[in-house]
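One chain comes next, on its own, written out as structure tokens in the form predicted on its own.
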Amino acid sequence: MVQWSESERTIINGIFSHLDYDDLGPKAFSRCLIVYPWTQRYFSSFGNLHNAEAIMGNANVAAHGIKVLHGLDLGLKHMDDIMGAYAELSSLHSEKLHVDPDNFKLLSDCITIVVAAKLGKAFTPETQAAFHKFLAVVVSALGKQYH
């Protein structure tokens, strides 16, 4: 079980608070596959994902971001259990869907740099860290299955 400080657990619920999801959830799923663009197999019934300006403006694309940036609302709720919490998510991922685990942490690098660029001078060091290890704990639980 991971332990959360006071300080941590507030970060983090303030980071979510002033997320605005529609917004990025697509440009973190858009950079996703844009700079890793072998990320895009999992994809091929989303259409066109031939060039960055096409995944940035796909429908599907920005849909999906808005889920899996809400997915991590999730471990919002659960920050005790975030492990038991993602089980059902890991076990899709890995038996159903078949997605390298190694993608969900891509996926978190680029979740961080968006809201990065959001917060601004907002995301200090100490909040950066604890948007690591929430991101990291996530990323390890949706892995879980796989191990």
The other form holds:
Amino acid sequence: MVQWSESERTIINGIFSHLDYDDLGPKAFSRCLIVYPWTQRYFSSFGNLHNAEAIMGNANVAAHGIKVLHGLDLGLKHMDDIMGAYAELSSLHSEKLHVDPDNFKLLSDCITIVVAAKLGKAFTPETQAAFHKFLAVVVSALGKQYH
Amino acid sequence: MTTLTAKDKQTVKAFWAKVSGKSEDIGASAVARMLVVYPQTKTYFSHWQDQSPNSPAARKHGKTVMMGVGDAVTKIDDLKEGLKELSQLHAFTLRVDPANFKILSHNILVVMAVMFPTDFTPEVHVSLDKFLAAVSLALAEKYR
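Switch from the form predicted on its own to the form predicted in complex with its partner chain and print that structure.
After this comes the whole thing, all chains and molecules, with the earlier chain placed first.
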């Protein structure tokens, strides 16, 4: 089980309590599709993803970005059992969606970048460390049920 | 691993022209974040009396690294040749595990997002990410 210090819990809860999901979800997800274009392989039904402009203007991308960012709420609500909390989603990503778990890290890097851009100087090294730890645990949990 | 397109090179050069004035701050912030968020990287700096993220040694190292990045921008058309000496240094003297190049690159990108949120667009991000990956590859060239 992952141990969280009081300071880490405070930082992580603080980030999420001020998070604008409708803004950052689309930004993080579209950035992932642009910076790591092979991730587009899972979204052939989303329509036009031919270039950065198309991706950033795509309504399916935006909606999915919001959905995925809210997926982090599960970890936030169950910080003391993130593995357990994501077991079902992990199976879904493995057995139904067939997503290579290496992609989770790519998306989490993009989430980090857009949160950093939003918070600016407030995204201190300590804030980055706590957020990175949280995302790393979620990413690990999502990969747990793959076999 | 990856070839930089003409567009990538143009994007990197233009972005670097905008941000290079702050390269010392960028370097200091990137190294500080690396030491805090990825504490295993501190193992390379056991010779520093003060390993804290904002120490003079860490700041100086950030400046050194970003000078290397700036130099790489000028040699963007042949990084393997241009960074030959730096590669020898990293291979035979410093012996930094190349996995750490990825870690520092990531932190450089985070700092760009923090300091230049409007200029660090997804298009700039992808070109800069490719560029740092190419630099990392050139640095690892002489390892084996």
